[in-house]
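Presented below, as structure tokens, is a lone chain in the form predicted on its own.
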Amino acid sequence: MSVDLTAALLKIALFLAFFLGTLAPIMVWVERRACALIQDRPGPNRLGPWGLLQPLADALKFIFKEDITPTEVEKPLFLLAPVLAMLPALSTFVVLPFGPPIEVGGRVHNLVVADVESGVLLFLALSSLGVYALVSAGYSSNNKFSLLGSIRASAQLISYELALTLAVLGVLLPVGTFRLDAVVAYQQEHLWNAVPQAIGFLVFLVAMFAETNRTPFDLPEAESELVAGYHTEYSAMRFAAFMAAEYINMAALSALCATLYLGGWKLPFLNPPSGPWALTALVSFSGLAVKVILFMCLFVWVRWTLPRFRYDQLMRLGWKVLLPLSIVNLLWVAVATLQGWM
């Protein structure tokens, strides 16, 4: 097995760990708990010190759950949409740096899986495949809830995608390329991107809840309308699946969003250690997994704070507030480069 191959397989494995072993089960146990908090309620408390066996006692509820198929449904669309679910959730990370380049064995290795010059490029295009699951889940159910559902969901996802694209050229304007570690790069040498361009983040962040299909923009599984929305007829695993994709997202466009906005791996007033390559590797990626974290506590928080929206102001906060604010972000920043103002 090449070198180069065996780099990239502990990357992906070191994702994936995060991502999928530690960060999706952790924030189903923080999701529950922070709830409880914030409504006065004890929350999981019996499996394990604080409840913290919770998330495996779900999953092993998941394993052994019927798993239900109904007699009218398109199958081949219905079993196909929860792999598409998941299939961008798990592949949109390749794109994301962790860390500083690194030699191990005389040879150079950049901190990503994929290291292509258009990393910024490929990751809005595999995440924007995320809504041929729901569209085919929804359509496939052969159920109004479920079609609904996932009309909605199509119509949200394009529609704050534009401002959250632009929101991203405003950060890619003043690097002049569309590799991510040469905005991690760019953020050492200024400031960090969400200072000067504080109207793009609050764009990129807004956009990241509708993205995600998170309160307050949950409107595409809105249970006090449409049951469960585009998942309506679904169980146990495919459920579940669904359920993973949707922290996973949460996690990736939070890394993007410090990637973009708050200095990538690196923390303020902290360098990674020169020493062992494995020291340094580490050390980086828990820099960017801190950032990750924070975020996913937003999400959260916000979550069990704020009423979720009618689906005209849904569509109204998109097109006529996020939208004009990306594009006023988007030249003032064309405007400071061209100044040399960043």
Partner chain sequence: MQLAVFALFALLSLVSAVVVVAHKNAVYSTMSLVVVLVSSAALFVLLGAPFIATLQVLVYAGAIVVLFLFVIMLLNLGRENATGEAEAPRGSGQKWGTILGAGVFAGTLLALIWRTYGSDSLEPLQAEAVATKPLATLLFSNYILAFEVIGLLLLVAVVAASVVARRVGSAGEAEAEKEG
Second form
Amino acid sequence: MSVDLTAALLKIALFLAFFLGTLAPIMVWVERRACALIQDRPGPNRLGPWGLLQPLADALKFIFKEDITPTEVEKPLFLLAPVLAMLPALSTFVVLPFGPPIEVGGRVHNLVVADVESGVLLFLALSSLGVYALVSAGYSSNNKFSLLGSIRASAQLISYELALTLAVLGVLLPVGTFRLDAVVAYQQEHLWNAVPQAIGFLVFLVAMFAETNRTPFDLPEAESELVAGYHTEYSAMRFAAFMAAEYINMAALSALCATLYLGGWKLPFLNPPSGPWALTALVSFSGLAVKVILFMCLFVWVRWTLPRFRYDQLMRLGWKVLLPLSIVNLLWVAVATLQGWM
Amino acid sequence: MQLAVFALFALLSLVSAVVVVAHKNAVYSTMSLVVVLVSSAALFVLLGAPFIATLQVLVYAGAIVVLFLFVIMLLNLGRENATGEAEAPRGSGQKWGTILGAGVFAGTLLALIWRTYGSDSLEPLQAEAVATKPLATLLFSNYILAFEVIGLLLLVAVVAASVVARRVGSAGEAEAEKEG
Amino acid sequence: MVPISYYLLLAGMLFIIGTLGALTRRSGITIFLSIELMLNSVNLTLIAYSRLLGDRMGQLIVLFVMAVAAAEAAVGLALFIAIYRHRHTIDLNRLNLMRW
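Can you swap the form predicted on its own for the form predicted in complex with the partner chain?
Below: every chain and molecule of the assembly, starting with the one above.
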């Protein structure tokens, strides 16, 4: 096997081990325990110390439950939808840099899976394909609630993608390239982007919640009005696929946000050790992981404290507040870059 | 290797293109169009245009086609007869005429491509031929006018679309007035 | 290296499929989708020639085509919504009010 292929496979394995093997189960536990904490009840505490084995039990339950395909669904699309949800979720992380270039056996490796020039754009492009899963799930379920859920999802995702992309443009303007490792390098020389571009950071944060369908923007799956929206008809593993895709999307967008605004894999005052390459890679990766986990906790905290928006409020926020704000941010960055303040 | 990738995506796009045109259900047609667009994007990468390929997925597949799906679901055109496809077929003369015309067109096209066949000698791609920056320089120097006009066109389209699709004098608007 | 003529051939076939769809179908949405298909095949041709000639002009025109397609989709779909509100159909054969 060639060196490049091995390196790429190793990096992919690292990300998958973190996203699927570590972050998703831990987040399921944090979500349930934090929810209980906020609602002043104990939460799941029977399985293992502090209920830590609860995610394992949940996963086993999902695997062994009967997989039901209702008779009235459009079968091809219904079966395809969970796959469509997982695919973009599992592919977006390829452009995220997670460390300084390392030297292995006389060759320099960049610590990013796909070292492409239009990195950020590729991330946004792949994640924008996620809407097809929601739409095809909702449509193929042949159920009014699901259809309503996917109509809402398509409108919501398009609306908030605009603000998100414009906020990202603000970050790219002073850096002058689409490469994310350049963005990280830029933030090592200057302040973290979250400070000079506080407006853009805010817009990105809010749009991020909307893009991942999390409360307060979880209208496509609002359980109190649409049962469960687009995944009402799904059960067992297929439902688990949707849920896992949601968590992975959250993690991937958090990682992008950390890379764009909070210095990427670089922790303040700490430099990755320059010892053996594996140590450097692991330590810098955990720098990124720490920030991702912080964002995930924010997701959970917001979910259990804020109520859901109404649909018209959602659209008004997206088009009349976030979009103008992101344009203002872009203008400010453009002026600051021209004047050499950034 | 390259030929295998090309063959895969070419086949994929041809099959999905047939589905786009032939499927009775508009939702399936639209989803197949996404497959065509994404596989074309892969071919763009093979042709040394990764930036255009990314934009193709981001703008075309990620936004424009979602708009189609949104309208199809909003008007519920998937299963219903509203599209008219389920009704009796029209006079077959028109259909055969169309297919004949397309055949003649296809023949001409094939002949043209056949005449140019073999004249292409490609050099391997250079790194600077793939770079995005020269593209931007070209766009914002020689073609800046076209760029501005396209921007204006998009603005006009947005205004036109929102005027055309507006509910005229209905309850929705009265409510909006009250709120606004 | 894949010869450029293969790309041109593929683009030609896609264009013909799109033409057939636009001419034989009667659902407005499907005709619209067929037109998008034709636009896409033209994009493929442009990129292929841009590669053959080593000229970036082709890639720029593809950018413009995408923008025009976006504008076209927005206005066209708005028209469909408006038509559907009045006639409850988008079967283009039944929208014959202006026919003599």
